[in-house]
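One chain is shown next in structure tokens, namely the form predicted alone.
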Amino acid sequence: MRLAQVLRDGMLAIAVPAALLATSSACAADAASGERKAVVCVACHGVGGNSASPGVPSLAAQPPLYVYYQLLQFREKRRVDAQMSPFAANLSDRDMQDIAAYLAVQPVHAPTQPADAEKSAAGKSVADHNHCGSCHLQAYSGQNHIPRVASQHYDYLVKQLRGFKTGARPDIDGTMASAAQPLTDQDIESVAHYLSRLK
């Protein structure tokens, strides 16, 4: 009964074993092999993980543990997406680690959209007030299982923040769902503008 509840209620059943697995075998990840395995990813996420599509996240320079966890969630059906779910369904843990290792060392393309000074200032204020940099780091480059959000697409950031707030976007440990609750829609748009223009 307790196991069924853990499986139903949260990501602990996946996150804890995955953390141990990822930690113990991180040194075994092969970026060169990951490049070959990630060829199919280019169609949506762009060359080197730099997506040109506003609704598709850029994966270049993402922390490898973050990419691994997201692929794991898609494989285990904790996240569902028409494109990602079928792709992840056949990935082994090693495949996911190799792809994550490859994407982690890819350079991020600089933002091409101009920043609006007023919107950026408002977004920075929201991010500072909510201590977003305490998890995502001061440069918003991400760490461990926490993503890089600097230079991420505005549309993608808005969608994810709204999803965390409503519960539509699964959250591995509840941190983002909790952080998004006090945000107004204007806050979300402002912080997304700020982060998407950060180099």
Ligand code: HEC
The other form holds:
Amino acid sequence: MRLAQVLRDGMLAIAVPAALLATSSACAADAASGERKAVVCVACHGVGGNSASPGVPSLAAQPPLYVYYQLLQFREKRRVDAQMSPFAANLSDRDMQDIAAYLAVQPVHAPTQPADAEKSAAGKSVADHNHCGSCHLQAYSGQNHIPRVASQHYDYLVKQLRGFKTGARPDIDGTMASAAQPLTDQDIESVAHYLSRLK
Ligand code: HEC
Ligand code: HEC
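Requested next: the structure of the form predicted in complex with the ligand (the form predicted alone having been shown above).
Below, the chain from earlier opens the complete complex, with every other chain and molecule after it.
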């Protein structure tokens, strides 16, 4: 893929004057080309961004700005993950925007794991008490740079919430780090259960 990109850029550089190139890179993100660029991601993140692995986040229907910012953070090594980092290392800003545009319009698969009524109720109460929905929205579908967390994998949610609390996961503006501070480990487990079962 890297070689193909070098070739493509090389051919563009020969065929298209610099001013035109600048105009084309300012164009709106292209979901169709994002789908092609995201083929390598399917092995872990699943078809259409619906991951089947508990430790790998689903990306379907994520707000495009969120996906773009996270890919930037992986590329700039602010966010680091042994599996994920190599796949962000060679993406251009344009690649990231195209991929984000593609993922944003993919349908989300309904969660398959059953909800435990007691755990879900406890998790909803943690979410309500801490106003998680004021940023993530009431359906937890996310907005702008704030992720969709509804129907995300339980294991992944627990890891991220613990990471924000300890600082192991950096965040763009510090708001999520503060939101995670008051959560006990029990809170984290119940809110993750609740969110992972939301449609
Ligand atoms: C080898 C497996 C693997 C491949 C291939 C892979 N990823 Fe990932 N990705 C992960 C894992 C694991 C995480 C979660 C890292 C963590 O725990 O913080 C992740 C996280 C992400 C996130 C952050 C999601 C969130 O909710 O914060 C984005 C965005 C992402 N990957 C996009 C991509 C894209 C785009 C590609 C293809 C260009 C890709 N990934 C390829 C394993 C992979
Ligand atoms: C003031 C706004 C705000 C509040 C309140 C808030 N969040 Fe967040 N949340 C964010 C932002 C912004 C991010 C993205 C952080 C980043 O990586 O830069 C985020 C990220 C997350 C993630 C990571 C998801 C992923 O795909 O990696 C989880 C999980 C999460 N929030 C859960 C919660 C829970 C649970 C609560 C309530 C206890 C909560 N949030 C309250 C703004 C907020």
